[in-house]
Every structure is written in structure tokens, then in C-alpha cells.
Amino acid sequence: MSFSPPSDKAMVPFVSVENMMHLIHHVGIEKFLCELTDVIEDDFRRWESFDKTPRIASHSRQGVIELMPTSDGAVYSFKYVNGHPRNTIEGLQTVTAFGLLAEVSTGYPVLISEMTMLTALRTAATSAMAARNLAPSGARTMAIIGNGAQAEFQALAMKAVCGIETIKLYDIDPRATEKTRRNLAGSGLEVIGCCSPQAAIERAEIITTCTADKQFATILTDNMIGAGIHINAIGGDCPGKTELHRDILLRSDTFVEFAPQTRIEGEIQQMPADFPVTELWRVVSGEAAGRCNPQQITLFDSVGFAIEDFSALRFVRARLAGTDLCQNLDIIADPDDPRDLFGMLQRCRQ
């Protein structure tokens, strides 16, 4: 007995690594990364029609596996990653990602799409929101602390959004350093390699940190960050991970994405709970100040959280529109009669 071919619903799309990369090649990086920017505010700015809640961890002595889900009413998301520092000696990735996209309506995925490569563009993208949100204006200079695999998309979308040109580096490794030097080459960037997080931070207005060791760290110290600099601290991102001194946190106004979850993860973790701290989405709405004064000093305590993701998968399925970048993957079970899902495996058999 025949049966009939899925429907259009039960066929998936599905963005594979390879059409990743194309699709950012296809649109221009640094084009992917200033309309990516834009969509992740425009979500910022409807943040309360989202549900909100902390990602869903599970901790191991080797890394976290952790799910982020959302939704706002219409379009659900969820984003699969995982982190393992030590997974660079083994020649691995600390982070690889898939993620998915779902209509509220019937629970019917609409997109499955590689979040290994999208994670570390909204990754950067988001920086740079915040960035311009409350960096100095006319920053130009931006020193980069850890220089794994987010460097070059923090350099590139500090450059398209923010106007940065010039980006110094700083790595305990410095072949990490040179990939990054080497990677920017021909950017149109200014890259300056350095020999300490001291000399990386001079005349910088703005800091990246982005380390990968999960362990309590002091990449910053208190001493080495005058007025006036924003920072952008995005390497702690678990209980017991954080990279800035805690008497940093006590100078500065501290500006995060989801305070619930960034007082588990995020530098604030090292804080009394009720350090005053303000969600950048009430900065980005205007409820909330960001930057005051030109001596302030700003932080953004970057965990990254699920509507950064939410707002990067469906960037992602809207610019599919018109490509061949996706290919229709068949996983969901479709029979005639909605009823009969036995029948359906019987007639595969005949």
C-alpha cells in the first residue's frame, strides 16, 4: 500500500556548517554582524514579551551542557551548547551548538541550524550592542584579553558597529595572538600585539575579556582600569568562572542581560545578592541611563542569554529567504490520518 510524501511541515530546514559559512560569506561578515546587532536590540526592546528563565545546566568536572530556551508567544527557541575548556588539548572545540526554531502555534519546528559558528557571531554582536549602548563616544581603541576563537568576531563587529580601529591583543599563548593577527589581516584594523594585559589596555577605551579557564581568575586587576573605560567581560560564564577583581565591580556600573542568571554565572557572582546591577535591555528601551559621564566606568557582565539566540536563529531564517543555504531535513513522523501513527510504520514495511 502506497503512502504519501511528508507535507511542507514535516519537512525541516536544516543550516548546516558548510551553508553557515556560506550564508555569512553570502551576506559579507561584517554586514552579518551589523544586521545581526540590530535584530538582537530590536528583541532587547520587546524583552518583556519573552518568557525569561536561567539556562538549564548540567555540570561536570570537564565542562557544562547546558540547554536556553525562550519564547514570545509566537516563535519558540531553544540552543543546545556546551563548554569544555580542556577540549583544546584533544584538538576540540570548548563550544559547539545546534539550535531551533519552533511556531507556538502547532509545536512544529521551522528551522534546525548549526550554533557553533551563529553563537560566536551574536556573541559578538551583542558586545557590540552593548558597546554602543555604553562605550565612550568616539571610542577607536579596543584591547582584546584572550585571544581563542570569539577574538576576531569581537574585533570585526567592534569594527563595523562601533567604529573601532585599532584592536590590541593580549594572550597567555602567544600563538593564540598571531592566529588572531593573522586572521585580521586585511580587515582594515590596526592590530596590535602585546606581551601583557597592561600594555594591551593602555590608551584602550574599551576591554574585552574573553578567557576560557573555568576557574575563579583575576584577569583584570582594580589597579589597571582607570576612569572613563567601558569593559566588556564576556569569558565568565558558569558558577565558579570569573575574570575581573571583585573591587572592579565595586568602581563600576554594572550592566547585565538577565540579573537572575548572571548572579549565578556572570562576574556579579563574586557580589553580596543584592549588588545593584541594570538588565541593558532597560537601557536599550530607554527606562534606564546607560553611560553618564566620560569618567564612568561602564561593565557589561556578559553571560549571554537565550533571546541573543532567539533573535539569531530567526536573523538566520529570514536571510535564508531566496538562497539554496538550507536543505529540507524529513523529522517529523507525518501520516495521512494524524491518528493513525502505527499505520503510517506499517505501510513503510509493505
The other form holds:
Protein chains: 2
Amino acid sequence: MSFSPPSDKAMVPFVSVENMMHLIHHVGIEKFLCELTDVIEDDFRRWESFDKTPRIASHSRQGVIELMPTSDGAVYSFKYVNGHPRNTIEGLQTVTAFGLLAEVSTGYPVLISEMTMLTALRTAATSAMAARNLAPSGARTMAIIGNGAQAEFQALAMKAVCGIETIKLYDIDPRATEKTRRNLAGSGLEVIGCCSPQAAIERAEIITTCTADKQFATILTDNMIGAGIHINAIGGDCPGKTELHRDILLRSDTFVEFAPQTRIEGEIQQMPADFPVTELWRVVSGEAAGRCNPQQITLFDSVGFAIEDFSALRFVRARLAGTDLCQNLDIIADPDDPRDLFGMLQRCRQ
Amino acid sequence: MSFSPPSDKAMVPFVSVENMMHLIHHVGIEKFLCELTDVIEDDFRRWESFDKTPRIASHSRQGVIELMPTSDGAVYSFKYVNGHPRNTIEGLQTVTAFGLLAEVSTGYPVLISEMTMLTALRTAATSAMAARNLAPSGARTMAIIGNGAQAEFQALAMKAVCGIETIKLYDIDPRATEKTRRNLAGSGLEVIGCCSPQAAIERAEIITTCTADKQFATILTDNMIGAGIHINAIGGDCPGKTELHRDILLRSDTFVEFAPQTRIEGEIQQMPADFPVTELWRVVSGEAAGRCNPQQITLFDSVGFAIEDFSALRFVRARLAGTDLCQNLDIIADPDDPRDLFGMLQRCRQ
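Which structure goes with the form predicted in complex with a further copy of the same chain, now that we have seen the form predicted alone?
Every chain and every other molecule in the complex is listed next, the one we just looked at coming first.
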């Protein structure tokens, strides 16, 4: 082959799953979560500088495939992510994802990365950021209802960012609880497996719901929720999938990422279109009040938003510097003369 | 490292730029264009089975970054593509692209591919499909106005699919014409460089416009277009970018890919919202008439649509079978127990 090798611009750094895991350990998982929380909060503080659009979803009977783009005018990102609740039956992930950063000025990709792992971390970091702004001060105990792929990440983010010391676990499948307990051994958290949701939420100041079934479920009913609680609702994140009884929403102050998207996908899909919510960026930037008194019930109705992925990809890109934890991907055709794409193809044959 | 290697499902076949070029030569470029034209036409024939949405564009001063998703209910595809006309000044491509195929039933990607090269081929194949249905019978001469990265692909597709024998070239930059002439030497086409658009279109039955400037340009004026011509308008493909004087549109029968997208991006952005057009799939499937008489001026107002990329990616996937022209990309985290993503991360450290 006599054609010239691809130029630097044509090579896109790629972070594989294996390299992402190495990067997380290289930084340290709790430090990674703390720094990522700060990066996401910084981007929420400049929320108005981003292009925002509800994600573009392709729904099927089995699940959904989504594209989540955003841009701050200098950097563009998107994430490809699926949600297929029944995948686990076949031993597959419910959610897999990858994403990209590109230069707005040229349109050239500058990073492609796995995001299954990274999405778990950014979701946990976003939850921790919300809790830091909304949970009662001095909260030390969190209940986690639904002990699937998100559970440990949520636990460690709340420990590292908010000072949570005790995690109380419940899942309809005791093996999921046992898996989570085992994984959190040695984390420094006190971990208590519980036999009912009621037992799990007793004395918890924060309740995280992250169940996977795609249905209108009622993981929490109104009588379970006492005054002063912060609810971190992760699992109600697409049309037809909710976790909370609507009476809880009526007693809570509800905080969301991007209202137009959350009204379609979040817990508030159960409520009228004018149900009052506060976008979290307004709390972070000081424009709106978060928690006003110790009796208030705060609810973070989290569905995941493109800006969080943007933050996570930028953080990964910065953290890759000085490591060898990426490969170069020959994904951009870059002929010597940009008008001579055909010549590049011809020379490849010679 | 003691963690287990990623499973098969976690590995996504990836076609690099280099492997795409080898695949094209392995098949043979004209055969590749002919087969791809047939695959696109087959998918146009079952147009109604696809999810269709105008592409999702992120516009900036310098250009646009777009995501183009579609699905036929069994297979999902999207393409990432930019359009930055001023990139060439810095020696970069105006258009770069990559794309993906995924299984709708699981959401798992099954192919990731470069698409800068492939987009040039699919655009030419789509033009050839349109010309096969719309150009005057017995057309042997095509003019190409704009001799950039698309020109040779258009020439070879029209030769292979429609029997074009003579190509007449014009570009405001004679070096672009010379590059195209040089690249087409030995192709079997008679290639004539011309000093004016008027000279180029003389005796041409098909006129292809594929200039790159992002502006309302007038590459062709009304008095240049005689009866019986087929115009293959490639370059007017985003808001603010057109090539034809509107009077030409008034005399032509206009055929488009997906009307809601073309009304935003195509030549018909100059026309009222109810300007009559025919979607090309209706001609292909026999529901609408194409060319009705030898005097008619037909115009394919091409902007590029997601289904063409879907067809191209599926064709590449099929053509990869039995070759070693792809790599495996470790882009999907696939723990042994799908609920144990954290355990996978932990075991990576051990």
C-alpha cells in the first residue's frame, strides 16, 4: 500500500470500555465522582449558553434508542443510548451508550468514548449535585430502592459528595441487594439490606429510586414519605415508566433538568402540563430557591440530560491528558487536497 | 489484568477509512455503485415502513453538525455528519461523517463505520437512481458544475447505472476541473473540461450541480436550461445554500427525497411552502409518474436523507461478510451479570 497514512486531524481519540475503567481507577472512583459533580455543576451554572433540545427518541415495542445532542457554541457533543428493560433476560445491558465530542468550528470529532460506564457515573454525579443543593443538611442515611446497575454508583457519589454514611438497600430480588452489599463492602459505607421498602426508608433522609421495569409502577406511596425527605427519582425516565405515586408529587417541590423533556419522560408525565417545577440550573446559579425549610419534601425528577453527558465527555477528555488510555481511530477521511476524496480512494488501490 | 475479556456482543465491528477504501476496491467501484443504487431503490420502494424525521441540525456561524436517524422497525441507523464550507481553506474536508447500525430489539450497535467515503458513494448512487427514473431515455452526456469531492463519484455512478458516456466539467477554479479530469482518466468516460457553465451544459441531457459555497448562488439561470433536461441538484442542501435560479423551479417538475426536510434545506427553500413536489419513492414504487414526455424538465432537488445512509450501511455490512476489512471495537460494556456493572469495574482493578 503506497498511500500516505491518515493525518493527525483524521485520527480521533477513542476511549474503550477497558480504558474507561482504567481511567476511573487511575483517578480514583470517589475523586472521579467528586470532580465530575463539580464539572456538571459548573455547566449547569452556565445553562443558558447551551443549545438545548429534548432527546431524539426512536421507540419500539422492546425499548428505545436515543440521540442526545448539545453544544455550547465551541464544543458539540452527542450520546447514543438505548433503554431496553427486557435485555437483562438475555444477559444484555438495559442501557448501553457511547458518545462523541466535536469542534463546532470545523465539525471534526475530537473524542469518541464508551459511555455505558460513564453514564452510570454522570447519573450518580448529577444526583449528588442535586442532593447537595436540595437534601436536608446533615443527611447521613440514604435508602436505595432498586439495586441494579446504578445502585453502587449512587451510593458512592452520595458518600463522596454529600457525606452519606449509611446505605439501606431494597430490591424485589434479594440477589440484587446482596450483589450491591457485596460490591460496597470495603467502601467505608455502612450497608444494610432490608426486606421491604418501608424498612429501607426508615430514618433515611434521602431516598433514591432506581428500578428498571418499564411500567407505571408505584415504588413509593404517599404514606411512606415523611416531612423533610429528599427524593432522588432516577428510574422514571421515559414515557410509560414512573416510580412514584402522584400524591407524592402533590406534596413535593419538584426540581428537573430540562422541563420540556422531563414533562415527557419523568415522574411528572403523570401530572398536568402546567404542573409547577423548578429547573435545577436555576437553583445552582442562585436564581431560584432550593430547600427552604427542614419540613419540605424535595424531589429531583431525574431523566438525564445531554448537558450532563457533555460535561462528562469534557471531563474525560481533560483527564486523559498524560495517560495512554485511548487509541486512535481512523474514522475521518482526510485527503491531502480536501477536494480530492476520489484521488485518495484511487491511490489506496495503487 | 485479571478481568475477563469483553464478550462478543460487547464488540462492535468497525470499518475504518482505510478498510472502507479496501472494501470499495474489493467489490470494484462501479459494481459497488450499481449494487448500492439497487439497495437504495429497494429501500425507497418500502419507504412507508421507515421512521422518518428531518435531520437534527446544530447550526453555527462556520457550518452545521447533523444527526440523521432512521429505522425500519428491525434495524436502526444514524449518521453523524458536518458541513463546514470554509474547512477547505484550512485543508480540512467540508463534509466528514460516520454512522452506525443497531438492532432495534436490543439497542446494541452492530456496525460502526466511517461515512465520509461512503456518503460520497451513496449520494452518487441516489443521484443515479433518480436519473434512472427521471432522465430522458438514451441520455449519454452529463455536465458537472462544481468539480469538488463529489464530482468523480457522480460521474462513475451515472456511467455505471445510466450509461452516461461523456462528462463535461466546469468549475470556477480550473484546478478543480483538472483534478477531476485527471482522476477520471482511464475510467472509460470521455471527459471534457469547459471554460464556462454554458459550454459545459451544451448538448448535456443531465446537468449535475454540486458546488460547495454556502450562499444563495445562481449556478444555473433560467435561459440556460432547454427542454427535456434532467437536473441533478446536489449542492443546495442546507438553509441559505442554493444553486438554481427560482425561475428554473417554476418550469420544472421537482422530485425530492423527504418533502418536510427538503423544504427547509433544498432548492425549494426559495419557493412557497405549498410549492408542488413529488417524493421520489412514489415514482420508484409506481405510485406517481416520473418523466412523462421528452420535453419535460425534471429536477431532483437532492439534500440527502437518512434512509440512503441506512441502505449504505446495510450494504456495507452485507459486503463485509467473508472479508477481514473490519476491526472489533470495545465500545459496549457488557458485564457477565447485566445488573453488576460496578462489579465489572471493581474486577478491572484487581
